[in-house]
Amino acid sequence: MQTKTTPGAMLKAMREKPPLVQCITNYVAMNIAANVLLAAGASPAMVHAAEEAGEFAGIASALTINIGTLSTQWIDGMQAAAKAATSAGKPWVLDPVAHYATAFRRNAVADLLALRPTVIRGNASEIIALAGGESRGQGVDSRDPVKQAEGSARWLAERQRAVVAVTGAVDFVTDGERAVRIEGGSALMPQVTALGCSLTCLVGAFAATAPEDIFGATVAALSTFAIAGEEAALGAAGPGSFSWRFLDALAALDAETLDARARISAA
């Protein structure tokens, strides 16, 4: 039996048996998120309609939910899918995009949190606000450093019994007991729309591959993104050329390179 104890081993296992990941994400992110999953070796499915989202979640290996472009109909689909994933024992990931911005978003994310996501991934401002703190977030953009959100992430992980990932210049992942920081990536990444949303989908793919180790799977997904971002930046002249180079770097990344270059430290 293959062990999946390192990011590289998880990446290899995912490519050997590509998981079907149901991505309920926003309009802006659909194309890049699907391409990211394909480049990494997973199989994306953008299924969000309330009439089929719950049924499909029972088929998929994992579910990811991103509240970037909300509507009442989409919320119905999100809730149906989350309930079905939980009932089927499938991991699901919540990306609470700008949940603090309006009452509509706050109510939607509160209802989704009650359905117990396996992983919560957000930027520092989103995680601080989700834990009840005051953030400096503006729309979908974080105005808080990741380090400032680490305490909020630990509290949220304990309260929700979930893995919490705070992404930024240096990522932070915790399950309330363990915690690590992950270095890497590129300053160009925030200039390419929906890369963070795509990362949420990739977390779902790794979680499907190693459901027995959700913490390790989350760390592996973030490490994969970080190394691909570093590689893509080497020849990029700006965000446009970085975008396609990132997909190529992700597709070219192998298990040995990932394990050799991943910079993961205890926090």
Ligand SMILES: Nc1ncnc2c1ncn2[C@@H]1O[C@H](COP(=O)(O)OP(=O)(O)O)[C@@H](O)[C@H]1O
Contents of the next structure:
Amino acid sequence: MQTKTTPGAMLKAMREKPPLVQCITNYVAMNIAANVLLAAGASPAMVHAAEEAGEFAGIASALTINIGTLSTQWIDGMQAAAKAATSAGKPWVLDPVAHYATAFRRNAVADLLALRPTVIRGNASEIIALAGGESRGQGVDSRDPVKQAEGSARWLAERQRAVVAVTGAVDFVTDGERAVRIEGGSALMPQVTALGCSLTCLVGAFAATAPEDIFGATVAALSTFAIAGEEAALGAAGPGSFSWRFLDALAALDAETLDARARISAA
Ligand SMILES: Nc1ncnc2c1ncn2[C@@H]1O[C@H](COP(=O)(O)OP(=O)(O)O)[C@@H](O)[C@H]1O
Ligand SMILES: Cc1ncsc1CCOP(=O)(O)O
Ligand SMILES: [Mg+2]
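Having seen the form predicted alone, can you show the form predicted together with the ligand?
Zooming out: every chain and molecule, the one shown earlier first.
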């Protein structure tokens, strides 16, 4: 059996057997998130209708749910898909975009948390608020440093028995017992809309590839973004050229480069 113990080994395994990932994501993110998954080597499908989302979760290898552009109909699809994934033992990832902003979002996220996501991925303001803290988030944008969210992430991981990933200048991942920080990326990343949403979908792709090691899969997805982001920033004139360079850098990233350059340290 192939061992998938490093981010590079997981990336290689994903490309050898591209997983089908059901992404319930927002209107802003759909295109870039699908392109990110294709560039990384996975097979994305944006399927959210209540009439089919649960059935589709039965054929996908992982599911991701993002509440960015929420509506009542979408919530029905999210619930059906999350229930189907959980009952089939498939990993699913929750991205609680701006959940602190309105009661509608807060209630939707509370109901989704009750369906036991395998991974929760958010920016610092979102994770602080999920743990009941005072967040300074503005709409979908974080206004808090990741360091400030580390305690919240640990608490949330223990309470939910999930892997929690907080992203920002230095990312933080914990399962409640283990914790790491991941350096890399670029300050241009939050200047391009929906890159966080795309990362959530990529976490789903890695989780589908290594369901036996969800913590490692989450670290691998974040490390992939960190190194592709650094690479893309080298020649970028601003967010526009960064955006297409990022897709190229993701597609060009190989397992050896990822393992050689990833900067992951115990926290
Ligand atoms: N200041 C920064 N420097 C380096 N990388 C960053 C920075 N801010 C965000 N990133 C990276 O951008 C990606 C998206 O994260 P983030 O912007 O936190 O998500 P969201 O879009 O949900 O707010 C992650 O890979 C993260 O590491
Ligand atoms: C701008 C916007 N509005 C609703 S969802 C969305 C995209 C948010 O993307 P991200 O969380 O990756 O910044
Ligand atoms: Mg986000």
